[in-house]
Structures are given as structure tokens and as C-alpha cells.
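Only one chain is given next, in C-alpha cells, and it is the form predicted on its own.
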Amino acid sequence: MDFNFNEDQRILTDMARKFFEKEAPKSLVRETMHDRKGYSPPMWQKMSELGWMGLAFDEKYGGYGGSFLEVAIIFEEMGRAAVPTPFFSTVILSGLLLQDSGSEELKRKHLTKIAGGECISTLALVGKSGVYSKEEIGLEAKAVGDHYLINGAASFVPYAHVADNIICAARTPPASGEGVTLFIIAGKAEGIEIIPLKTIVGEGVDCVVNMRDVKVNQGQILGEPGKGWECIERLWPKIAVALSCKCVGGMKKAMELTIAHVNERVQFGKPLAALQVVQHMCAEMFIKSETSRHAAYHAAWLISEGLDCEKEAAIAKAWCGEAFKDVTKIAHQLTGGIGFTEEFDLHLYTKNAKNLELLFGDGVFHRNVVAGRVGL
């Protein structure tokens, strides 16, 4: 398989990496972590003018009708930038669920605003355990007459304070259906309280919603009552994949500044690049990002072209988030003092390593997925 860009994918990189690099210093990058939004309004202006948001979806919608491997690109270089913004939580929890599982009226109300960059929208699906499965789903949706009131609350909801519509996940009891439900609602609703929390990766990005008698109607069911958990695990290897791209993007830019440090520093007459031992070190750095990035990419490639890829995703999820966590403590061990400082970018990457490590499903978790794939 040829895992190089085609022409036009390397404009996009080449574009994407200048475009970060300009509009998203480092600078901003720290303000934004310490910002109660948790991004910067004026950045996803710009990247909205770019058509970012509207890659993967159809014309007809107002997109621009790109591969998922477009979208794997952005991510891989926003990876790179380590800026967080809403782009995850609006193109993939929101826009490709709603694509793939939204009715027409729906997708022509919503999907439309998401590819314009009209709107900022999320996904509520776990409880206050934080697993991802279908029985630890926090919000219930009891039918009463012709609506329906949802109760409960969901922990980790990314950019739920500043979104105009969020997607929930809830249980239906057994006289509607024994099963999970989807539901689009205005972030504003009345009944919906939202906490932001402050997480090791900023304050503003993740959030606990609290709802209570929330009243939504049958229109406002997003695919089939009580079938709506399908519908998420047919998202899910968008979900790993988009994540293992930003983790391939935050890997190499460590990687880039523990080998700039390595070869800068001169200790006992001499680099400490010359030293083997660091060497091999700087090698295994290599190694885990480079094998990630096939893992992302060969993932990427058979969303894609439509082809079942749920092992092959979680494959790419499982490794590519282990391996950024590995090759940030291998740059931790290289840089010494100056990489826990805050003057230094490295911890950025650190902090984001974590987070996407366990973000959507940790190793085990998807693990747990290879297993079942292959008849275990």
C-alpha cells in the first residue's frame, strides 16, 4: 500500500501546518488552556473560512465532499499544533453521526450549519463512571404523551458550555423500546445545567451536563428510537482513528523537539546526540511514532474507500495512544529539567498524551476489541 499523500492531501498539509503554525503560537495555545471557553473564537473563524469544517460531508449539504483521509490530515496537524478547539467534538461526534444516521430534515436543519462553521456542536454519551459502553450511559428518556423528558447527567462532554446543540445518548426504558436513544437539543435548553471542568489539558474543554425534565420531541430524534447505540458504534472507528491521526501529529513535534534539544546541548566536551545510548533512545522515538502513523493511516484509508475497518481502528487507537504517551516520557528522560517547565513546549504534548490516551477508550478497551474481532 502507498502510504503517500496524492497531490492535492500534500497542499492540504503543507497548508494546514502553515496555517497553525501562524495562527496558533504556542502563546495561544497556553491562553487557551487557562480560557473558561477552552479555544479561540477568532482561530475557528479562520479555519471555518478554510472549509475545514465541511471536508467530509456532501455537497448537498454545503460540503465539499472529501475523504476521511482529508479529515485524518487536519487532525494529524492539530495534533501537531497541540491547540484544542471544537473541530473534534463538531466534524466528528456531531457532523459524521449526524451524516450517517441523521434523517434528511435533520441533516439539511443542522449538518448545514456544522459544514459552514455556523455552529459548535457535541456529543453527551457517558455517565459519571466515564466507560464508553452502552449500560453505563448516564441520561434516561422517559415518553410522556407525544414528547419526551430527559433526566440524568454526562461526564467528559467536550465543548458542551459553548455548543449550540448537543447530541445525547439515552436509555429508553422497556415501554419505549429497551434500547438507546439519540436526541439532538439546543445547548441553551432549558433544563440543562453544564459544569466545565478543569482537566489536565485546559479549562474549558470538557464538561459534566446535568439535565433535568428536559422536554424534547419526535423530531428531534436523531436515526431510529431505541436503536441510537448502533448508530455510535458505527461512529466509532471515525472516533479512534481522528484521535490516533492527533496523537501521530503530537508524537512527531515531540520527537522534533527532544532531537533539536539533544543535538543543542553539549555536556562532557561534546552533543549529547553523540551519546548511543541516547541515540537509540531518539531511535525508538522514531519507531513508535512512524509505526502509529502506518496504523492511523491504514485505518484512515479504508474509512475511506467504505470498508469495515472496526479491528483495524482499534488497532490504530490502542497503539497510537500507548505510543505518545511513550515517546513523551523517553523525550521527559532525554530533555532533563527544562522539559517540565512550562517555557519548554514539551509539556503541552504531555499533558495532551493523557488525555488522548484515554480518551474514547484506553489500550485495554480496544484491545478488548481486537479480541472480539478475531474470534477471542
The other form holds:
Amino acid sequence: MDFNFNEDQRILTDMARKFFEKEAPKSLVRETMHDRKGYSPPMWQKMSELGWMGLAFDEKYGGYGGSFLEVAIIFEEMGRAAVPTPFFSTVILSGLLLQDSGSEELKRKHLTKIAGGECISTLALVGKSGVYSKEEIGLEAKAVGDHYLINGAASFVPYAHVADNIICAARTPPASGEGVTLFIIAGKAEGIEIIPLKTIVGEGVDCVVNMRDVKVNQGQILGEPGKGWECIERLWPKIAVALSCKCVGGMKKAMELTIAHVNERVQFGKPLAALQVVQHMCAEMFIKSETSRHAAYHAAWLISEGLDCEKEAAIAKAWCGEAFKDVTKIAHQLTGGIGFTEEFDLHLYTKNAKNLELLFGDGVFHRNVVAGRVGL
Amino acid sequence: MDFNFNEDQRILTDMARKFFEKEAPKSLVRETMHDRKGYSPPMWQKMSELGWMGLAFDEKYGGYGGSFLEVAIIFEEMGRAAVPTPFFSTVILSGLLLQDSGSEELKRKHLTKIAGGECISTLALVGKSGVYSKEEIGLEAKAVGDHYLINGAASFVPYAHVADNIICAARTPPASGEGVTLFIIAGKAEGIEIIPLKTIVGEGVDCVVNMRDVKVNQGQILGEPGKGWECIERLWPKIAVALSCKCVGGMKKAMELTIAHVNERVQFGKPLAALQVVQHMCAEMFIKSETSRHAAYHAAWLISEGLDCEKEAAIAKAWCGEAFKDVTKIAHQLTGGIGFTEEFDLHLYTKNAKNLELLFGDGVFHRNVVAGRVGL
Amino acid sequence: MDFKLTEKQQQFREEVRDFLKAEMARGIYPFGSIHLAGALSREFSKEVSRKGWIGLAWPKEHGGQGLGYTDRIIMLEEMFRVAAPMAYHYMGDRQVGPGLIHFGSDFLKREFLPKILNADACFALLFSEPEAGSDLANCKTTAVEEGDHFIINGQKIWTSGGHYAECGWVLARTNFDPSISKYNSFSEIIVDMKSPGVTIRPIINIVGAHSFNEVFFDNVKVGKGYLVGKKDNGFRQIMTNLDYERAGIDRLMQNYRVKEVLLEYVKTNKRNGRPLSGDTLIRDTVAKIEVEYEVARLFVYYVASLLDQGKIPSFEAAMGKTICTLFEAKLADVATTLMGLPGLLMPGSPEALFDGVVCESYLWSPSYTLQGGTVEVLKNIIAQRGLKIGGK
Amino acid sequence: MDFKLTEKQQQFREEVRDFLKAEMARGIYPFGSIHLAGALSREFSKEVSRKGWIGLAWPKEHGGQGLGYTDRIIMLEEMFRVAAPMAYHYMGDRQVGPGLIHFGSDFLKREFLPKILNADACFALLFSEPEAGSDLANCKTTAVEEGDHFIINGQKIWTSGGHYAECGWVLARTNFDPSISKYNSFSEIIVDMKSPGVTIRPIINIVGAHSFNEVFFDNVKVGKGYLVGKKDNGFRQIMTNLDYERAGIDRLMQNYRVKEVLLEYVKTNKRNGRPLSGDTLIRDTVAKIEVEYEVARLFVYYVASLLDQGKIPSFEAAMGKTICTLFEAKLADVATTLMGLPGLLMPGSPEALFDGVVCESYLWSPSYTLQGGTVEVLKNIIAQRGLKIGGK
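Form predicted on its own done; form predicted together with its partner chain now:
Zooming out: every chain and molecule, the one shown earlier first.
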């Protein structure tokens, strides 16, 4: 067993970290959070030039045929940078979904563009309740002649407002292939109305997507009609692990900010770090971040090896999501008033942490998966 | 509002504490835990001479007409003394049940004896699952002619093996008054087999009561046939609060033992109490014990005023039960190896705490009551 | 032992409720803010003043009602239940008035008590400095005597309401003899916030709100008559005041509305066709919140009862603040998590549930356990004063 | 990064499993104890020795198998899964052997390594004293040189297995020069527990079991050849050893059976007619246990991988022990609570579920987070060595 990155992985980590340090200074992060676009096109362009959007995909679709571990590393560093980008929605939610479940034709048409960094794409999955389940899907597609008409609303759709393509999960009634069907639709298709939401992580990230008689045809179906939810379930571990790695990067940085503070900040004639209670709180953060790191990369490695990892991915997300949040709580308690200001970087992590805790299933959600895996 | 004991209550506290310090030294407590009788008859006799068994009952049944607050004080001091006695089963489980739900005749016959300290009595309520619910009752009574025959098993019946009387909760089928019916039966009645269990608190406390065609008549019914569970529900807050007060006394003493230890025990050239982490752990214990005290007595006061207190009693038991356990955990962490020995008194509280956490409903059980009271 | 409120107190509670219902119905005041400093309305404070409820617990000879701390808690509980906009008079009522009554000269009492009582002056507290948070004795702001004035120089920070307050209650060093303990070197002085030399710089917090300020003093001239209490005795005066500050129900109920909306959410929503209220895990989660709230609330009344008995709570107030603020922080966390993604919608967002109050409260929550003594400082106090262990 | 066990390691795991299955089937050894010291069987240890699995990770030149720490974890994991009775050889294998290999003279190696490997000697560790728990430097036991002997006097406490061990590994003060740091004043010496002057007094713990002892040394004479390593260097030797001690899976799996029975209980029981496994709160409770277990288990393998890379884990081992022992304690608490009153039946009671193992484990649990460094001491280490903050 080897828990360490190999040379290539270390180089990638290093490169990604330096890239974000240079290209995503915290001034940009702050600006992006309040920007209705929700991301920085120049930075997106540069990420694309580095080939990161193609890391996870087959060479025949213009990708680099890298393993999921490399993608995991990018996510860790993106979590550390705390910078909003449509990378997750494009590469994981759309790209991997296409790669795993799309027809050859769809892959050639769409995956190639994603891998080449030429488009932004997303997934409209949940309804307004924000609950991840088949039953709570808010879109419905009805077969009408040789096409379908989609109506309803999806919510919390990341970057829908700037997406070239939206993959929609819609309930389809018996006559139209009972179950959930995935359709890939142009972001600007007729009948689509997109309303950006203001959430804890910014004003241009999540959107409501309203659909009114949006017309799609058979060729836009991803996978088989009525079998869309199974595709989502196959994708789930990858989603969970990518987000877990983002948590790992975020919590390591939040801890570092805090430790720098307690070493510097003098109260009662000594640095805060001299207080045993402060030391123990720091030890808590460190325990959370080290255990999270291993849990996340263990699952990432299983994915990259093509091994079953439903349980491990659920463990990673349940653990890392709550750990990141807990780390930011300790961090605030130790950075005091300074940490509560907009100027100090900590809150960028606090907000991401709360979001990541809930995104694609909170602790309870993923522990329920674990319970299933131990036979309950 | 006045959160303090009045003069009489202070005197009672003082008297009870001195009584137990003198009559229930820890050597007696240890001995009693390993004794199949499970209590000390001489101490029981002395408690009876002080009139404690009659504190809660009307003067016309030989009681002292005291308020529930006085009973609560006895329970707090009993918790502090950590001494096993059949006081709870006799006075609360049987005496108050008789007083609240028994016929005049039953009260005169049985309550008078209880109030006079002349008998030990108990309640056979739960089945072998240990779950407190109508459905899990393990005894069944069938009407046969002018009498009933009881069959089945009850478990975790405190002091059944030394009880003069056992009140049994038995399911009664439609023909015999559908629901749960309470019967008061002599401990030595024919067809009763009693097997003492070895539990965390001792070898002579809880028992299994097996019944085989135990014959009872109408006159032995407490309350109305089929309405026994309602009697139990009325009794429930009093049970919960008596046990909560026991928790309060126990956790205060466990905390005191620990604080004495950390003040005395020198490591690295200073008393443990000089370490900030130790101070904070002690502060935690203190917070638990002070909040528990108020929660328990608030509910006790409501009972003594005859006011509704279902929610407050549930809050008290949920809070105090877990708080006592948490205090013993901190106490062990701070008293180290010494606290882990049979010689040191802490474990007497640790064992009581775990038992009291679960006795008559754990935190989840009582919070479920609270949830109901806030409209869920 | 008697947990009953008197008949008078129960009537008083009804009176406050009726008053608030009527004021809310007028629809002109900013009810509903989950942060005290966010809800300023001098007009509303004037209405409260007219009822005589500013200075409720002050002695009658100083213009108060001479009622008890329990009465004050009753009033505040009702105010917080509807998040009434109390910011204008709050500091004056809670802290400045009692401080002046304890320590102030006749001049200061005459000058300021009526203004507070009539909602004619809003106060800001200027204690903390960049290098002096938990460690107030490290304050660098100086007030040097010059003739019949003090000349104040220095920088304060985390000044809630500094941008709208007329008056500042400043802690400054007045004794520079290095042989004298720092604890005997500070004084409290009241400063007109409009004085020449006072500069106020807003601090935007992580909620995106302007509630704190940095305040700079550059040779600010203040008459000696504005010294509160004895010179060099400021530290001790503050410490006494802090116990009062920590005692209050404001530490429990700032985000009370989150508890209400959480309950409403659970009662009215389904997931996958099943009501949330039937889920054992959700029931337990919500009940935990309720239990902790009630336990903390009872403790607040306990601390008030001590004050009413003429006792000064010290570890008790610290304990109260500890459990109350931890509760507030937990409430916001539990509510966001339980509501899921809709719980992360901010105020002003399309589709925001309950005006985004749950998410907003989560962002405020790190401040709850810091203000007026961090949980860690409070636990030191509980151990050292309450259990008499480990004190220096 | 590679989380795969080698093919050889996977085969080895199978081999251990098969061995244990066969040994259990013989029905003559006390499998199933949830406390290491409770399961003594020299005969079973002899069987393990015959397989070559004592000294598995010792170098071949000292009679070991020269395998890695990961291999050892694999073996132990399987042993703990069925609670194999390892007490006889455990200390020798884990602690004494490696200590001798690092620091021991040729004489000591020749004398003791074969005995340990052949399960012919059981060791007890005699470090702690009444006044020296976390603070080992406060030990009062002395070993005074007299000719070619040491004369040992003093009192040890918490000596696991002191009543059956043949050999004791004693920490004693050997340098009495007050100008020399205590950290350079102690030595490690091996003592025959049957020597004249050794008195053993049992300590009954809160479980009611005799696993600890007090050991008194009254002018016990030990040849100088039994000094381990360098004189006055004992403290440093112990500190190195502690990191190995803390690294192990024994800190995670002592009460593994409780996790198994908890799961079985939830799978097979109903309450009020509904299966426990369908209750969301119970599912979440059990899954939390599972998640923490797997996270801790992974960390144990991580620490082993560091050792296999020739690194000495320090804060990592402390971190591993912290999460593992907190897990064990939590498991016992959760299981007793979840099972309710039947979970409080003790071993030997009528009606006891799963032989009373759940209740028994709850009583053992306070010791989990104390032995081999309390959680508090470990967190000091994590902060000071791992984060480089606050060290003295």
C-alpha cells in the first residue's frame, strides 16, 4: 500500500496549486462570487489550455486518458483555491455522464467539445425541494409524435445560465418510456427560462431552469429512455468523490489560515497557539483534514482502478463534507473578529464548506447508502 | 421566580444527605450491588422510620401529604449516594400509580402499607425487548369465568424478587376489556417465577417475571380494565422526573470526585487542574450539572403544583439522562487509571448513569415526546 | 423554589405582546432582523420609551421603572420573539444606563440618562482594539489629561453601530506609570461620536453586512466631566458590566425566527411523498433543538432571578452565555442542513424560503460564540470562578 | 498512490483466516474476549508461533519473518476479528522484541528473542507508577548499581498481565545526579517476575476483572546484563517504542465484536412490529459507526505504510490512536443505548444477549482512551509535533 502521490501526481498538484495561486487570487474569487456570470472566462480559457477539461476522457474524444486520480487532484486544488468555476458541472456532471452513458454519436458531438474546453455544460437534476431522488424531479417529458415536450422546473442547476448544453433529467410517463429519461438540450433552446439564484456561494452559480414545451427529439436522449436514473446512480460515486476532494483542499487551506493566525495573534502576552485549548482545537482540525484526505483519495483510487466503490465514496462524502464544515467552525472560533470579516479569506471556505456539505447529498444521505451496504 | 430551595427543602436535603453518608457508606453500596437481595433491609427500615415512603401520599393513607418536590429531593440525594434501594419501585412505580389510579379500596389496602414503609412493591411493565410501549408488553391476561389468568413474561422488573406486591401490566384481549389492564398481585402468588438478572447496576435489582396461569380477580384490577396504559402514561412524567433528579445527584457527586482528583493529582509538576484543557472539561461537567438541576426541578415543581408537565418532564429526562452519562465520561478521562478501579467510587456513578440513561426511556424516547409537543 | 411568574408579570407579558402586535400591524418598522444591530428604528424606540420600557429595570430615582431583571427578560423575550427593532436604544438600556447609575457622576446621569430613556441618544461600545480582543488589558488607546480635557488617541475595532451611534463609551488608558498594573490604568469616557478627530471606517462582515466599524481617534478632545466613575478604575467597572451583558436572553434569541421556520418547514413539507414530521431522525433533530432551547431559556431566567435577589452572577452568567450562544450557532447549522439546498438561498434570492433567514443566520453564527467573551474565555471563567480551580 | 494489497498479502490474509477457522473449530481456546489481557492461552500462542507469526515483522536475522508492518496489521486484523487469545505473546511480539532488536545487547537478544518467538516467555510492561501516569519522568522506582547488579526498589501500577507474565520490562531511575535532566536519568531493565522481592497485588477494575496489578520491588537484585540499551537512556528508548505501540489496529478492534452484534441486532429485531433497520435514526446511528470505523481502519493502514517505508510515525501514530480509541469508546456507548435495557445485561446473566458483551465493553470503554497515552496527551503531540505549534 502506498498512500503517497507518485511523482506525476506530485507535479500535477504543484502545477495546479501554482496555477490557482497565480490565476485565482482571492480578489478574483470575491469578484466572481458577486458576479452574475459566476466564473472568470479568462481563467476558464487558461484551464482549458492546460488540458484539464480533457484529463478524465478517452483520447478518441480529445481527452488525455488520465485516471480519475488526476481529476481528484484538480478538485483538491480547486477546493483550496475556493474559486467558482463550471469545471464540476462540465467535466463531472456532464462529461463523465456522457462518457459512461452516452451513445457514440453524442460523445463525438458533445464530449469532444467538453474535453477540448470548448463548452460549458451542466445537469438539471433536482426539483425545487433540492432533494436528490427520482420522486422529487421537477421536469416531465411527454412523447408527442416523434419528439418529446419537456415542462416543469429544475432547481439548483449549476451554471445553467452560461451553459451551452444542459442535460435534463425528466420523468417520463409510461407511454414515453416509464422512469427518468436524460435529454441533452442546448442552453438557449426555445422554451427555456433560466433564473440565477443567490446562494451561500455566490450570485451566479445555481439556477432555476423553467421549461415550457421545450421540444427535443430521440437523438437527444442520453442512454435509454426511462433508464436515466440508473445512469445518474452510476455517476454518483464520481460526483461524491470529486466533491470530497474539493472539501479536502478547502479544509487544509482553512486550517492553514487558522494556524498562521494563532501563531501570530498575541493575547495575554503569548501567541494564542501557546494555549492548550487552542492546540487541541488545532489538533482536531488536523485530525479531520488528514482522515478526510485518506478517505477521499482511497475512494478516488478505487474509481481510477475501476473497482466498486459505492460504499467508500459514500463514506468519503459523508465524512469530508461534515469535516470541512467542522474545520471552518473551529477556524472561526480561533480567528475571532478578524475571521468574521469579508477581508479575511476564511469565509470563502466557510461558505463553500456549507454548500459542499449539502451538495449531492449531506451526511445523512450518504450514511444511508452506507447503511444499505452493511445490509440494513 | 425563585430557583432556590426554601428553608424546609434545605433541611430535608441536608438530612437526607447526612442520612445516606452515615447509613450508606460506599462499602455498603458495593456489597449491595453484589448481593442477590439487592438492598439493605436495615437501611430500608431506617428510611421507613424517617417516613420517606409516606412523603408523597395523602394523610388519609398514612402519608405525610408532602409535595412531589420533597420526593424529588430524596431522589437527588439517593442519586448522590448511589445506593440501590427499592424506593423507586415502591414509592413511584407502585405508590403513585395506586394513588393516581387505584380504587379507594386498593389504596386503603396497599397504599397505606407502602406509605408506612411496611412493604416493597414494584411494577412489571415491559417485555423482554425492554421497549416501553403497549405493543411490547409481554404479559397477557384472559378472562376466564369471574377471574383472569395471566401468562407470559415481563422483564427488567425492579426488585420483583423481594416484592410483596407486583403491579402487572398485561394485554387483555377484546373479550376481557381490550387494551392493557393493570393487576396488583402478591409477589408470592402461585404461578409466578422470578429470575434475578445481572445488570450493569447489580445482581439483585432487575428481574424477569414469568407467569403461568396466575389467577387474579376483578378486585385486583387497578383502574379500569383495558385502560391500564392510560394510567401508566399519567404516571410517566413523575417517573421521568424522579429519575432525572437521581441523575442530578449522581452527576454532582461524580463531578465532585473528579474535581478533588484534578486538584490533588500532580503531573508534570503541577496539579492537573492547572491545565486549561482540564479546566474546560470540568467546566463542561459543571454546565451539565447546573442545567440538569434546573431542568429537573422545574419539572418537579410543575408536578408539585399539579400543572401540565409532559413536555418539561420529557426534556428533563432526555437532558439529565445523557448529561449524567457525559459527566461520567469526562470524569473517567480525568481520573485516569485510578478512576478505572473498583476501589475508586466513580464507577458506581458510571454504572448508574448508563442505567438511568435508558431506564424508562432514553434520550430518543423522550425527545420523541418533545417532538409531539411542538406539533410534529 | 417557585417557578411561577407573578400575576403582574404574566399581565406584563400580555401587555408587551399586545403592544408589539399593534406596532407590527402598523407595518412601518423593520421587524424580523436576526441581528440586533441590523434593526434600527429610532421611531420604534420612541414608542418603547413612551411605554416606559426603556430603563425598565433601572431604579425609579433615575427615571426607570424600578422593575426586576425577570420583568426585563419577559419584555425582551417577547421583543425577540418578533425580532423587534431595538438597536437604537439597546446598548443604552442594557449597558450604558446601568453603568452610569453605578459609577457615573451626577452630571453624567443628568446628561445621559434622560436621553437614553427618551430614545434621544444611541450608544456604541468602544472596548476592543486590533491587538486587544479577549485581552482587553492590551488596549493601546490613550486618554491624556490636558487641563480640563482628555486628549484621546488610538484605534478601536468591532464597534457595533459605530456608524449611527451619537455617543461612544470608550475604554482608554489614563495611567502610564509602568509600575502600576494595567488593570488599574484604564478609564471609561463618554465621547461624542461627531467630535473632530473621530473617523469611522466600516467593516463588512462575512454576511456582507456593515454592522461593525473601526473607529480612529486622532487627538479627540473630551471634557473631564465625561469620565465615567473613577479614573483608572475602568477595567473593574467593565468587568462588572460584562456579567450583566452575559446574562441576557439576547444571547439566546437573536435568531429565534430560525427555530420557528425550521418547525414550520418540518410540519409542512414532504420528501418522496412522506411528511418530514414522520421521520424519526428529523423528529429527534428538531426535538434536540427544542430541548436545548428550553434548557437554556430556563437558565436565563435563573440568572435573572439571581440579579433580582441582588446577587451578581459571574460564573452563572458565563455559563448562560455559553449554552445560549452555542445553541444559536447549532440552530443555524441544523436548520440549513435539514432544509438542504433551499436552506442555502440568501435573502433576496428568487425562490428564497422564509426570506433566506436560515442561510443568513448560518453566516452570522460564527459571531455568536465570540462576542462579549468567547466560549473559551467563558469556560475559563466557569472553571476558575465557579469551581475555583486553576485560577492564576 | 496505490491502495491495493499485494497478491501475497491477500493470500496471507486468507491463510490467517483459514488458520483461525481451524483453531476456533478445535474449541479449546478462549476466543471472543473483548479485552486483550483477558484472553490468555499459551497453547494458542504456541500455535501462532508454529506458523511463524510471532515476530512476523521482525528482521529475519533475529528470527522474525522480515515481513512488513502492513502484513502484521493484516494478521492482527484477522485475529481481532475473531478475538483470538493473543495475550501470552502480544507484548513480547509488539513491544519487547522490537525494543530488544533496536537497543538490546547480544546477550539479551540471545536470551529473550527465541523465548518470545517460541511463546516461552510472556512479558509485562512496568512503566507507570502511582505518581507517574502521563508524566513518566516522575517515576520514583530506583535501580542502584551494586557490583555487577542493580538493586531495584519501588512501586509500579497498572501492570497488565503482571500476575501471569514471566518477565517484566521495568523503567527505573539509575542516575541520581540532580543536575542532570530527568529525561537522562532512567534505564530499562528486564526483571524476572519470580525474583525474590517482587510482590504482585491485583487491582480489580470497574468491569470486576483482574487485568491490572500493582507490583512492588523490595531490594530486587538483577544482573547488569539485563539492562536494555544504554544506561540512563531509557526514556528516549520508551518514547520511540510508544509510537509503535500507538500505531496498531489493536487500538481499533478490541471490541470489534460489539460492532458485529450491533449490526446483527439491528438486522434481526423489530420494535412495535417495525424492523429496526427501517428506522432512519437507527440507520444513521449505525452508519456513523461504520463510517468512523472505516475511516480509522484506513488510517491504521496508513500508519503501517509509513513504517514500511522506514519512517517513524509520530503525530500520525498519535492521531491514529486518538481516532481509534475514541471510536471504540463510542461504539460501546452507542450499542448499549441502541439495544436499550437488554444491552445492560452482564455476561453470565440470564437472558444476556450476545453473552453480555455489549455491556461488558461499555465498562471497559473508559480505559480505551487512557492506555498508552490519554487522548489529551495525544492531542498535545499532534499539535506540537504535527503542526509545530505551542511546543515548549
